[in-house]
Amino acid sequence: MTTPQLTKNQSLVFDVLEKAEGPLSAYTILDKLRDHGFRAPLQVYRALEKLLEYGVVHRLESINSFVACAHPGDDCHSHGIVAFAICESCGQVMEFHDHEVDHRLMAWVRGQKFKPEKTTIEIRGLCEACAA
């Protein structure tokens, strides 16, 4: 899927993720662009949803916070199911995808007869810095 050009909220809501060093709420990113013409968070949210929809932006469904993908040039959509290491201490979020995961999570999912609309993995714990 190549990602559609985007609106100039889009692109502004997406470079304050892009540019972000943790995942950020929908009123973060509105404190954020208040400079910027944001007055209202249905705003954010409008665009947020069409990030998500082209895959550059994820949501994080433990902690109510958005990241920008981490590898947006591909297609996220395409490869399966992804995973988020969430750093209880310093907030850092690690992006991965496993193929085994997902075919194992697959399988399960058809052998259940089971139709899934949506799937979040989110693994929340202390990276290896705060770890030490």
Given for the second form:
Number of protein chains: 2
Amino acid sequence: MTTPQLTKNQSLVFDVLEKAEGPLSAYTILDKLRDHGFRAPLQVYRALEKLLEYGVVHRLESINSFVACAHPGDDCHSHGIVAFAICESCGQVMEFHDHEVDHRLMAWVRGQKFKPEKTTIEIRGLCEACAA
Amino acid sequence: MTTPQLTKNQSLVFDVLEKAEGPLSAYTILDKLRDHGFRAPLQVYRALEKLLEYGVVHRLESINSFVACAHPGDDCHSHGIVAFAICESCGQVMEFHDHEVDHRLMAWVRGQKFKPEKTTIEIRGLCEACAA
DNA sequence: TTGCAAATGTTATGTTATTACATCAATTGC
DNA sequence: GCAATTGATGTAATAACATAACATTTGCAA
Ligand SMILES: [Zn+2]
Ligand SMILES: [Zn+2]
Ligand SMILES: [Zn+2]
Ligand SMILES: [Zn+2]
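The form predicted in complex with another copy of the chain is what I need now, so please give it after the form predicted alone.
Every chain and every other molecule in the complex is listed next, the one we just looked at coming first.
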């Protein structure tokens, strides 16, 4: 997926996510953009929809939040399934990829004749600093 | 985790999930139990909390729904990380386990000194029947 | 029987996401 | 130029998901 020029709202939302320490909820993004004229959730959700489509932002299903892709310049769609380790204490997120995991999961679904569209792998726990 | 005797509300919620074709949202469960005296979301959420703790029900993070464990008598906690294939057309869910996937993910987090608590693997797509 | 812990009931509220409709801006074809 | 189309935006209302706070009941054990 090639990323087209972002629109004004898309840029604003993306910038907020890039500068953030960790994942943000849509409503947190909204609050951060009130000064820039954002008034309604839909302004955020519509921008996020496109950013997700372009692959520059990921949605963390288990915490209803969004995070900028940790591999700028790379194409997350091309390096297979993306996995996340999410610290439940400080919110830090690590994004990684493992071809063997992809392969095993895809082999399993192929055996079931299941046609995968979108895969979520999220590990919640404590990062090194917070576990200490 | 050994499963204690279920309370009245826990039994009602569990029965609804067991008899269901696929995953149900908390509010869908609530509606199905109005005839049995359920009036408020908390009655469902509190029962679900215990059922999840006992490992007899799973939460599907990507669709905000709950499903009875597909391996009755087995202990999902003992056979490692649970994965789900969820049909976005008919709602059918397949639950499976893959030790190699567990192993790779746990090896990765160990390398980061990340302490995992709960892992989610959910593959959305189309089941064989719906993909045809 | 008294005290405690767990479960339940009830109301209100907080959080996340979408529907519906109007308006605006850029592009295209004539 | 100018209508027609398309994509983006603005706004209000509502739907869907989840929890806080507090009162009451139940089962059980000291
Ligand atoms: Zn990425
Ligand atoms: Zn941390
Ligand atoms: Zn299970
Ligand atoms: Zn299906």
